[in-house]
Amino acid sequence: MAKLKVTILHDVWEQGPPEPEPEPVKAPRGKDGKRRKKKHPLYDREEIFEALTNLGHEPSYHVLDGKNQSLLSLARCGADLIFNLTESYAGDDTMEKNIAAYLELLHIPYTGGGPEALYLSQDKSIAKKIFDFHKIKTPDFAISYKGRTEHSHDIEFPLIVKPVSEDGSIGIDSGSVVDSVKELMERIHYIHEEFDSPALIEEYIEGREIYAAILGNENPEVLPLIELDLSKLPKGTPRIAGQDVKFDQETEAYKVTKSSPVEDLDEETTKRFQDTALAAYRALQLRDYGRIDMRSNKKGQVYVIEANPNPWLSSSAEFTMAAKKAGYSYTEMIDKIVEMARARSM
């Protein structure tokens, strides 16, 4: 294996949700049964740095802080490969695709989705239209922006309303699911005022939330399915993965929800999820790795909710959980991602 200078590229969040705190790591017990000094939890970039070091590469960090100087210094960083963890630029997550495009101009190989995949995945309305074209089930939807309806299926309540181009569950909370025209109008207004964004209005699929992690390019591998168990959310709370569920560790919603490998699906249903995820992955031109979020209704129909290029790679994240279930160590998972990105430049 060639030794590479790998620059781990990440951004500074000035807006939007905080970077998720790493899960606490329990220190091992000694022979006397007492715990030793508690291990300090790492962020995903630190875990990736450690894995790259173990693989014999020379990792370094580069922060995009929203200033031109950080872009100029990136062009001169001398990296053989960029491990791209960026999700925004100067606090604007719609600029994520531009960072990948900039790396293309520099002819520096990088991990994960290209600008096309990042653009198609972020604009949920375009992604859903592509899913429709490819006969991939996705909830019927409408787009509304300040009195204009840009696209509309014949949708029925209950509905879920969210910004059309935000990541990380931004704009999604218990008020996102609406059951009346009054609630719908209020929520659309909230999205317009708070985010200056078109509102994506889609039919709410009541059912299990299943994630499919996918690793690969020419012959991508669908890793074991992961479920975000929302069944223990407080009574009357919509079963959705809002910001409180994903980021706010002090809330009851965060404490009672957890992700784990799915163990109770029959072979036919599992294959339905896997085939749907793989079709979505290919339709949006994702590469190296990605995660497809899906739901199934009471009839067993599988719907794609959204696609996530370059999902979080912390050791506690769903993608890593799926890789571990498939038999990959964390270091092996990072190695595969690096090798796939490197192969594109050869």
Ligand SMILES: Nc1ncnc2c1ncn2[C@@H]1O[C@H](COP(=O)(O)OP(=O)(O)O)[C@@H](O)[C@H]1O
Contents of the next structure:
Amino acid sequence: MAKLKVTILHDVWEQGPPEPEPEPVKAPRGKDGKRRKKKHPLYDREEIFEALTNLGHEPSYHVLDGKNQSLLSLARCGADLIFNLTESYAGDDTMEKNIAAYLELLHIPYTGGGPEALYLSQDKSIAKKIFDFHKIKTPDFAISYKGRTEHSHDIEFPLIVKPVSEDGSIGIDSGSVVDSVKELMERIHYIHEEFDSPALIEEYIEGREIYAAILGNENPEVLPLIELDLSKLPKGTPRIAGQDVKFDQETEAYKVTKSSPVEDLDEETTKRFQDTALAAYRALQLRDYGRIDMRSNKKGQVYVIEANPNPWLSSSAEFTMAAKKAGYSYTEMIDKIVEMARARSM
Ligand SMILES: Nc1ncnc2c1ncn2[C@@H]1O[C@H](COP(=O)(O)OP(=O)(O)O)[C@@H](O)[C@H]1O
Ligand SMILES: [Mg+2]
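Now show me the form predicted together with the ligand, since the one above was the form predicted alone.
Following is the full complex, with the preceding chain placed first.
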């Protein structure tokens, strides 16, 4: 395949770790052939840069931060293909879809979800309404914004209260699961105050947390299922993947929770997870790669909690774990994604 000029497009994360200088990865190799030197763990974009180099492409970085005419210079960047890692524009994560729409206008092929998928997935209430239409099981829910009820099923406690369109477990912690009207009202108030966002109030599904990574378009491949084991969380805290579990490396919650390929699911349940994930991927028009977060209850019923277009591709991410389990190296995984995006432009 011909070599491509691939621009890795990324945003800046206000609360993230300090930004390293964007530079080609040229550190010396250690005995095992892996590159050394960097003290910080590689960012996903650096790992992708390295994979693209291994594939014979010509990668570069472009940061889209809303400053320094970053949109104008993107239009002129001369890329054959964009590897789209953006999740926000100028700190606003509702703008994710607009970036994809801008790339459409520029006629530059890019990886991952189009504006449609990004729009449909970002607002969890819209995604859930679409799941309902397609008979894909998702927890019953209500949407409340400052006293106005936009929709409500006849939901029952325990409930979980979330901002309707955040990601990365923002606004999700041990106070999110509520058992009484008092706690519910207080939590709705908290979501309004803290995020100025409608509150999504969902029936809480106690059970296993399973992620399905999916790769492909016409015939998407569901990669081996990954489970986030939450069973060792401190007693008295709900078994959910809050911000602490996902990011706060110092916390007990982070240390005792771990993702790994699921080994002990029977064939029938595995198939139920795979079929549900595939249906959700298609319903929201996800493209190239995506991750569907699910839960199953004691009865073995499978619920979609959330669909993630363009999920995190770090070597430690669940998506990569699933790809490895399926037999793909990191470089092969990146290659597949690039080739799917390239095929759209031909
Ligand atoms: N209805 C639910 N029942 C049980 N757990 C839930 C439910 N909704 C969310 N959670 C827990 O909260 C976590 C984060 O919720 P999610 O909707 O995926 O938010 P984010 O988009 O921030 O990842 C999930 O991974 C799960 O552990
Ligand atoms: Mg999630």
